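Take a look at this single chain in C-alpha cells; it is the form predicted alone.
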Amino acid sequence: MQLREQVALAPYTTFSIGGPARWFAEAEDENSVVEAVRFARERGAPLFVLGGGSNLLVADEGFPGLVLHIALKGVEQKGDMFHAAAGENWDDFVSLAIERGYGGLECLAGIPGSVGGTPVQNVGAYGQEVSGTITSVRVLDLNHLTFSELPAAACGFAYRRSIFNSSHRGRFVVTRVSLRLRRNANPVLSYADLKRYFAGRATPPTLAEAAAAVREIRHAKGMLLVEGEADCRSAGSFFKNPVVPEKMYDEIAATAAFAVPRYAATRGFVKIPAAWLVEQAGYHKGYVLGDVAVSSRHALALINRGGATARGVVALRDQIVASVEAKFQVRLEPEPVLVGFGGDGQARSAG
C-alpha cells in the first residue's frame, strides 16, 4: 500500500474541486484494500474510497481521514464473460469489450470513471444501464474484512441505485464485476437521440458505429471529458430524472403551457427528464452563479469555470433544487456523492 498525506483531491476528480485528504493510499491489489481499511481503524479515522472521481463533489476542507483510491487493473475473458478489475478506466473497458466483437455496453461509451463505479450508480445511457450485463459483484465486506462474490439480483439495481448507495452504503468496496455480454450483437438504438442519429441510414451500424456515435452526443452535450473544454469540468448530470406517479405528471401537464416530456418507467410512474425541470424553473443553459454555471450544452449538467468551490456549487445546486420544487412540487435528487460534507449536505466554512 502507497500512503501520502495531504494530498489534493481536486485532481482525482472531474469536477477539479475538492482539498486535501488527511491520508491517501493507493490500492493495486486486494492485500492493500484490507490494509488500507485496517489503517483507518486503528486511527479512528473516517474511508472514503475513490474510483475515478466522476460523480462526486469533495468539500472545499477536504476529508478528515483516509482516501482509498481503488487502482486495481487487470481484465479476463473466458467465453462471454468479462471479469474486470475495479481501478480499469470504464470507457477503455467498453472499448475492449466492443473490439472483440461483443455488445451490451456500447450505448454506455464515453462515461468517465472507473469499472468499480458502475454497479455503485447503476450506470446508465442511451437505453442501456449496466445491470443489463452485470453477473456478480466482487466486494470487501467491511463488516468483517471478508472478499465475497454477490450476485446480481443481490445488488439490488434499480434507476442509478444499487445497494452500494442506498441501503448498504458504505459496508462493501467494489474490487472486481463480472459481465456478461454478447457476441456480434446488434447495438441497441432505443433513445431518440441515436435513432436520429442514425435516420435514414441504409444499413444498421456496427458496434464501435454505435459507439462513435454516443460519445459525439455526449461530446454535443459537454458530457464526454475533452482536456481543455471548460463544459467538460463536471461530475456529468448533477440531477437524476424524477420518476413520478402518473397523476402528478397529468397534474403538471394539465398547468402547463406547453407538452412535458416524459419516458416510460415502471407501472404507474413516469419518468420526467431533469434538463427540462431545469430550464422550465429559469436555469438556461449557460447561468452563471459565479465560478459555477449550468453547461452551456447542456441544462443538467453544473460546470466549475475555472477557480470554483464546492460552496459555490452547493449554493447553485441548493438555487434549482428549490426552484423545480417551487414550480412543479418535484424535488430534485442531486446525482454526485458528498465528500467532506456535514451531515445536512452543506459544504462547510473554510475558516
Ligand code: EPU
Given for the second form:
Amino acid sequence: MQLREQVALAPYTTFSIGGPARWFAEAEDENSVVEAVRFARERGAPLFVLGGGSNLLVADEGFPGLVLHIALKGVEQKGDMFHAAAGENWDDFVSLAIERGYGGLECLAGIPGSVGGTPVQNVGAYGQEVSGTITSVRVLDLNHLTFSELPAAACGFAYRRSIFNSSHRGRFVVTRVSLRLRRNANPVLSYADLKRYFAGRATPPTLAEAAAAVREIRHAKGMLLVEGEADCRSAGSFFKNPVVPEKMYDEIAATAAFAVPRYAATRGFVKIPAAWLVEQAGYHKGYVLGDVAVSSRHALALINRGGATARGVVALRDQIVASVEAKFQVRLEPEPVLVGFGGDGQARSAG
Ligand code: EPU
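Instead of the form predicted alone shown above, give the structure for the form predicted in complex with the ligand, please.
Next comes the full complex, this chain leading.
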C-alpha cells in the first residue's frame, strides 16, 4: 500500500473540484485494501473509497480521513463470464468486451469512471443498466474484514440504486465485478436517441457501431470526457430523474403549456426527466452562476467553468432544487456522491 498525506483530490475527480485528503492510499491488490482499512481504524479516521471520481463532489475543505484509491487491475474471461477488477477503466472494459464479440454493455460505452463504481449506483444509459449483466460482486465486508461474493440478487439493484448506496452504504468495498455477456448479441437499440441515429439503415448495426453511436450522442450532450473541453468538467447528470406517482404527473401536465416528457417506471409511477424540470424552472442550458454553470449541451449537468468551488456548485444546486420545488412540488435529488460534507449536504466548517 502506498500512503501519502495531504493529497489534493480535485485531480482525481471529473469535476476538478475538492480540497485535500488527510491521508491517501493507493491499493493495487486486495491485501492493500485491508491494510488501508486497518490504518484508518487505528487512527479513528473516516474512510472514503475512491474509484474513477466521475460521480463525486468533494468539499473545498477536502476529506479529514483516509481516501482509499482502488487501483486493482485485470480482466479475466471464461466463456461468456467476464471478471473485471474494480480499478479497471469502465469504458476500456466495454471496448474489450465488444472487441471480443460480446454484447450487453454497448449502450454503456463512453461512461467515465471505474468498473467498481458501476454496481454502486447501478449505472445505466441508453436502454441498459449494468444490473442486466452483473452476476455477482466481490466485496470486502468492513464489518468483518472478510471478502465475499455477493450474487446480483443480493445487491438490491434498482434505478441508480443498490444496497451499496442505500441500505448498506459504507459497509462494502467492491474489488471485482463479474458479468455474463452475450456472444454475437445484437445491440440493444431501445432508446429513442439510438433509434433516431440508426433510422433508415437497412442492416442492423454491429455492437461496435452501436457503442460508437452512444459515444457520439454522449459527446453531443457533453457527457463524454474529452480532454480540453470545458463542458466535460462535471459529474455527469447532477440530479436523478424523479420518479413520481401517476397522479402527480397528471397534475404537472395539467399546468404545463406543452407536453411533459415521461419515461416508464414501475407500475403507477412515472419518471420525469430532471433536465426538463430544471429548464422549465428557469435554468436554461448555459445558465451561469459565478464559476459554475448549467452545461450548454445538457441541462442536467452542472459544470465547473474553471476555478469553481464546491461551495459554488452547492449554491447553484440549492437554487435549482428550490426553484423546481416551488414550481412543481417535486424535490430533485442530487446524483453525485458528496465527500467531506455534513449530513445535510452543506460544507463542514473548516478545521
Ligand atoms: N431534456 C431537456 N433538456 C436538456 C436535456 C434533456 O429538457 O437539456 C429532456 C428532454 O425531454 C429529453 C429528456 O430530458 O427527452 C431526456 O434526456 P436524455 O435522453 O439526455 O436523458 P436524461 O434522462 O437526461 C439519463 C441519465 C444519463 C444517461 C441518459 C441516457 C439519469 C439521471 N441520467 O439522462 O446518465 O446517459 O439518460 O440514457 O438517469 C448520468 O447518470 O450521469 C448520466 C449521464
